[in-house]
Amino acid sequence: MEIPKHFIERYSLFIKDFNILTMPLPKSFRVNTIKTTVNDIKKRFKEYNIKITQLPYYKEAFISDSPEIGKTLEHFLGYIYSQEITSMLPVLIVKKELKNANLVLDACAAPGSKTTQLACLTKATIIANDIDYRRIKALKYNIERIGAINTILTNQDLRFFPNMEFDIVLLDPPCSSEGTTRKNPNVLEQWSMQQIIKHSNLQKQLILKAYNLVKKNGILIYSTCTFAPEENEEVVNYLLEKTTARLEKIIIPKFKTYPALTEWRDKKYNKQIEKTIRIIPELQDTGGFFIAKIKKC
C-alpha cells in the first residue's frame, strides 16, 4: 500500500511514523462477562496453547499474535468478542456513569462492538440504532451471540430520531476512516478532501441531534476513526458554538494519547477542545482515533 504524498504532508504535524499505517493490527478481543469470566478465558486459552496478553488499562481486554482467536469455540459461542482496541475506549470512558444509567443510546451502532460492550457493563436499557438496514442484521446477530437481553434495535436516520432523553449517548458517526488503514488498506485509495468535507457536514448535523437527545447533566461521547480535524475538533467546536455544552477531560490510565489540535490551518478552536484526545497508531500500536466527552448543561 502506497501512502499518498498529500496525506503525509497533511498529517506530518502529529504522525511521525507513517510506515505503521501499512502494518497489520494486533488481534484484540474482549471477554464477554455476560457469559463467562476473565479467569475462565485465561484458562481456556492456556489449554489451547494460545498466548494472550491482558491490556493494563482494561482488564477484560486482550491482544494476541495468534490467527486462531477467531476460530475458537469461545468466539463462536460469544464468550469473547473481537474488537479493535480504539473501539473499546469510548465505552470504557463512561464506565463509571454507566453504573447509574437507566437509558443509553448507541446512535450509529452496527455492527455492534460498542453495543455489546455496553451490555456487559450496564443493566440500563440500551437502544442500538443504525440507519443502514443491511448492517442491522450484523448488529442483531452480535447482540444475540453475546446474550444481551437489555438491548432494543432501531433502524432510524439519527437526524429524525424521536425526541427522548438518554443518560448517555454514544455517537460514532460515518467518517473518512483514515485511522483504519491497518485493517482496510483500500481506505487510502478512496481518500479525498471531498469525502472529508462531506462527512464533516453530516457529522455536524448528527452531533447536534445527539446532544439534544441527552438529558441534562447526561453525557455524549463523540468518536471517530479518522485523523481529519474537520471531522474531529471542528465538529466538536461546532457543537460548542451552537449549544451550552461543556467538555470533560479524558484520562485513560496507562494509555498514551496525543493532545487535540487547538487550531488547524486558518481556524482556531474553543479552548475546551484541549480536553478531547487523539489516538495516534505509533504510540500504542493501534489504529487512529478521536474521542470527546461532552456534558449536557
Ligand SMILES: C[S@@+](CC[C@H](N)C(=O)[O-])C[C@H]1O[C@@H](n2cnc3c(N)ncnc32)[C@H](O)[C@@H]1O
Given for the second form:
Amino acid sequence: MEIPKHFIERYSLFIKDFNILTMPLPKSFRVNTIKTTVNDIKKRFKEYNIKITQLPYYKEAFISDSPEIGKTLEHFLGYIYSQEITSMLPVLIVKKELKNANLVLDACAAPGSKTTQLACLTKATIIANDIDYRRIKALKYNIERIGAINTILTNQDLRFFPNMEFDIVLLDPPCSSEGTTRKNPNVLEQWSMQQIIKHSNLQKQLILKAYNLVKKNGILIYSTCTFAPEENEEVVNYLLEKTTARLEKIIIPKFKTYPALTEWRDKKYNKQIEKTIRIIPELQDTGGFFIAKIKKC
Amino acid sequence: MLKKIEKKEGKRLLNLLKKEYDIEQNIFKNYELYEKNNKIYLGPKNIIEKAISCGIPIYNLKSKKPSTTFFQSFGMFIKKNIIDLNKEQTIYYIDGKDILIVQNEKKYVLVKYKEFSIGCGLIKDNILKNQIPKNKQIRLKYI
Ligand SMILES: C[S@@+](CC[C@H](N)C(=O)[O-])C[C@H]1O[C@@H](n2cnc3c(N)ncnc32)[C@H](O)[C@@H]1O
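Hand over the structure of the form predicted in complex with this ligand; the form predicted alone is what we had up.
Now the complete complex, all chains and molecules, led by this one.
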C-alpha cells in the first residue's frame, strides 16, 4: 500500500512516520473478566508456551503476535476477546464512572467490542444500539459469547432513539476510518474529502442526540478511529457551541497521547478542545484514534 | 417480539432446570426471563419497549434444549446430568464431531472437560450428539 501524497500533506502536522501506517498491527486481546481472571489466562498461556505481553496501562489487555490465540480452549469459551488496543481506550477512561452507573448506552455498538468491554466493567444495564440489522447479528453473537446478561439490544437510528436518561453514553459513530490502515489497507483507496464531510455532518447530528440522552452530570464519550479534524475536534466543537457541555481531561497513565488541535485550516476551536486526545500510531505502535470525554452540565 | 415471561411460567421453567440439572436457583435472582420465537432469554430486570433482544438465550421451548451459551456461563452451578470428556474427546467435540459413549437414555447434558463447561450435548443411542453451534466449532490446538 502506498500512502497518497495529499494524505501525507494533510496530516504531516501530527504524523511524522507515515511508514507505520502500512505495517501490520500487533494483535491484541482483552480478558473477559465475566468468565475468568487475568491470572488464570496468564497461567494457561504460559502452559501453552504462547507468549503474551500484558499492557502497562490496562492490566486486562495483552498483545501477542502468535497466530495460535484463536486455537485455544480459552478463545472457544469466550474467556478472551480480540480487540484493537486503541478501541479499548474509550471504555477504559470511564472505568471509575462505570462502577456507580445504572444505565449505559452504547449508541453505535456493532459489532460489540466496546459493549462487551463495558459489560466486564459495570453492573449497570447496557443498551447496545445500532442502525444496521446485519451488524446487530455480530453484536448479538459477541454479547452471547462473552455472557453479558445485563444487556439490551435495540435497532434504532440514534437520531430517533426514544428520549431517556443515561449515566454514560458512548458514541463511536461511523467515520472515515483513516486510523485503521494497518488493519484494512484499502481504506485509503476509498478516501475522499466528500466522505469526510458526509461523516462529519452525520456525526454532528449524532453527538447532539447522544448528549441529549445523557443525564445531568453524566458522561458522554465520543470516539473515532480517524485523523480528520472535521470528524473529531470540529464535531466536539460543534457540541460545545450548541450546548453547555464541558470537556473533562483524559489521563491514561503510562500511555502517550497527542494533544488535540485547537485550530485547523481556517477554523479556530474552543479552548476546551485541548482536553480531547489523539492517538497517533507511531507513539505506541497502535492504530489511530480520537477521544473526547464530555460532561453534561 | 421480546416479552417478559409471567411469574408463574418463569417459576415453572426454573423448576424444570432445577429438576433436570440441579442448578442453584439464586443465581437467577438478579435477572429476568424473556421469550422471543420460542427461545427463553436471561436478561436484565427491566427492558425497554424497543428491545429486540437481551442478555443470553438459555433454553429452547420447542426442542426443550438448554443452550451452549447458557451452559458455558452457568455450568459451574450445575450438579446433575453432566458428562465428562477427556482431552481427545473434547477436541473432537469442539470440532463438531459426535462421541461414542455408553449411555442411551435420551437427554440433553452439560458437557465438561475438567472444570471447563464446554456446552450442551444430546445423548441418544450410545452417542453424544454434537450440539455446538456450527459458527462456534473450531479445531483446538491448545487445551
Ligand atoms: C465505528 S462502528 C462502531 C463500532 C463499535 N462501537 C465497536 O466497538 O465494536 C459504527 C457503527 O455505527 C452504526 N451507525 C451508523 N449510523 C447510525 C445511526 N444513525 N444510528 C445508530 N447507529 C449507526 C453503524 O452501523 C456501525 O455499526
